[in-house]
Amino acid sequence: MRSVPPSPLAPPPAELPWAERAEALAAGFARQAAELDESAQLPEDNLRALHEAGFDTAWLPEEHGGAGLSWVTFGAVLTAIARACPSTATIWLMHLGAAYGLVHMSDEDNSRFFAGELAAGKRFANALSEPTGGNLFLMPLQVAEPADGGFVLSGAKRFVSGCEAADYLLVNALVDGVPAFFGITPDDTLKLVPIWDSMGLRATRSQLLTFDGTLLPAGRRCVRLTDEPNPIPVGLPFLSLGVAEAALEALRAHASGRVIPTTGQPLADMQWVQFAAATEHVKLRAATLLAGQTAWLADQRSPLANPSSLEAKLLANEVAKDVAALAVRVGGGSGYLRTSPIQRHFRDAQAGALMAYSSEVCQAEIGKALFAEEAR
């Protein structure tokens, strides 16, 4: 029999142990996911376990103390974590996005410093989204004024996942009319506004932070442009894919175990359930392949990775919502109860499409590019 070559969208053989290690950790995360959702508490033990297993620095280049793993493997790892506990996956993704951004965009000294702090187990968080900025989290509206030692910012940042445990924040503001990024250490000029009471991803505790004359040190300003991929645009589709996989598995478990009283057969034998589940399964497969291609493009440092990430996020977000909605239909009244994992998957599935860039912004950007190509 002819051997089948490995797929370029699957983790390379040498990196498979990392994916297997993530699956093993995820099994433990899954057992606590419902409790963390109920209590809306940070999954600090999960995040610590990921760090101790080496996942925090694994995708940094070797010169920064990392293992230089592929982004295809990152997708597999993040999907496994999101399938088990999407709140853990979200905080971890944002933590890596902030940390890797500071490592890649800072000058040489700060780059070494932040890489060392990440390796030491320090926590990072993104403080980029503004209450009036919508999805334009990379284009701040708030102005940082010149001050001794740098610039001062007064304003607010929202949806700062894991901020209560953060040792460093990646913050942006307008400086001389241009978006500028800084790595700062939280101090008493930052206040947390305790308004977090979300429908889904409750354990992310993505709080609102206010800044009152907070110093953005000139020495911690990001000064470099980089073509290194950032974990966030690569990873966002995989967050939704993990939720979709969990919802589909919950649907299958319920349909297989639920017996129809009038026929004595499991719900899974009903044709409409099979047809609907088949449709969602194929859509999930398609979304997984598109996300895998995005990760592969990131590994190639291709300029196509960014537009592909918008397409992959859009499809993955919509598939997650569709699979979770079908799970509610199949689950019926039982799936609507708080004791069922189906209702939690449904709530979590809504979040991906709301995260920047939202589904609507993705559609707008994809549509513009589509018609621009048509005009050419």
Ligand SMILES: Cc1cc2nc3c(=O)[nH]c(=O)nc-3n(C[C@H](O)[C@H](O)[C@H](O)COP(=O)(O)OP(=O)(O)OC[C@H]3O[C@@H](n4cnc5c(N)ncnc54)[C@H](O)[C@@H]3O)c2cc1C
Second form
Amino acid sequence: MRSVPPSPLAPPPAELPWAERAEALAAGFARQAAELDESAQLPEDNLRALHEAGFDTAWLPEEHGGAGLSWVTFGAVLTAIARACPSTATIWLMHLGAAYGLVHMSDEDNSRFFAGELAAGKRFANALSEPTGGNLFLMPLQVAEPADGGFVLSGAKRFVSGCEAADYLLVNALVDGVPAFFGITPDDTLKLVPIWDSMGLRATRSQLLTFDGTLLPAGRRCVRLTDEPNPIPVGLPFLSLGVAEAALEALRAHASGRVIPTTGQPLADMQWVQFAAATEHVKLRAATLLAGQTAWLADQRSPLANPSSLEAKLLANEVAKDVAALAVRVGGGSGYLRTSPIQRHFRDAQAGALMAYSSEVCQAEIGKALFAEEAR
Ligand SMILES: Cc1cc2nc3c(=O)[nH]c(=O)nc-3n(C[C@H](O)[C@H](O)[C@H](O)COP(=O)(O)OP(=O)(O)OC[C@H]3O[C@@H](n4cnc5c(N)ncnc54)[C@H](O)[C@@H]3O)c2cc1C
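Having seen the form predicted alone, the form predicted together with the named molecule:
Let's see the whole complex now, leading with the same chain.
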């Protein structure tokens, strides 16, 4: 790896051992990534290793048994994991997003319960996206009807990353006309429809779940608003940055090793390759700084963290696709083969921009805010 220039947005010195431990784990994950992509199996060993190294609870406040680490360090850790195995990084991010959401939005008893279950190694997943809802995953269209002990939901949630291993699901539905969130234990009213044979992030196994009269217990309803950052909006840009870094590294390795017989020149010496790679390198540095600033805003508990996360996600998603597309050009026929990591990075790079909020939805929100400011 090239050395990274110092940045005020890097993990603080006291948290550096966490970032170093993540890099060490990621080196092992990278060795399995191609095989997991091929077999589309859940990376259960990787997820267990992250738990055993203390990463599951590290960003919870100390009052919930966590280490209260900074979100800037979270960005560095997630980038390292995504660079090695983006499926592992995606499932882990969704797991933390659901678990931390339940800890921060539940009443005191449930909050303690979910924090304890997370510390004990239980797994969480987000069952939020609906087949008809598309990108607006926080605005459910499916209605949960009042019933004994809570509300019942019949419908479907899709793209539930890691759901086959989940002990708890964060589920949303309309209750009395407003979105409501619940932490539920999957039971036999839930059925899995195995749709997941995807282009990229294959080991996330983001399946479709159907709900048939599933009880959403009133006692497990989220009742609090929170100012605590959620890992998902902070983390999504870093997922794409990890894929982009891996793609740029694969591009560099190929361009340095491949000598074009007709010119006797390595690809890396050709001006068009240098110009194009320089452009992508600088875009990647800019996207990394923007994602870092968003994480820093989350550390300050700034209300600007949320709008900034849309900007950071948009840039990181698009940079990942651009770097991976250049890697395919530079890779030529060799990069097109399944034996090359380049084709895998290209497939994985498409997912970030599709995941909510998609690049287009981010553009719509950022554009709207821009012109609203202008009007003021
Ligand atoms: C790998 C992966 C993992 C995922 N994991 C989870 C998970 O764990 N839990 C979960 O709940 N969900 C998950 N999702 C779902 C994800 O977050 C989105 O909700 C989902 O991908 C939206 O898909 P869709 O096909 O319905 O897209 P659509 O919303 O139908 O989008 C199709 C196109 O329309 C555009 N579009 C949609 N709305 C607008 C708009 N308002 N303005 C402009 N353009 C618009 C989009 O940009 C896109 O180009 C995952 C998705 C992927 C790909």
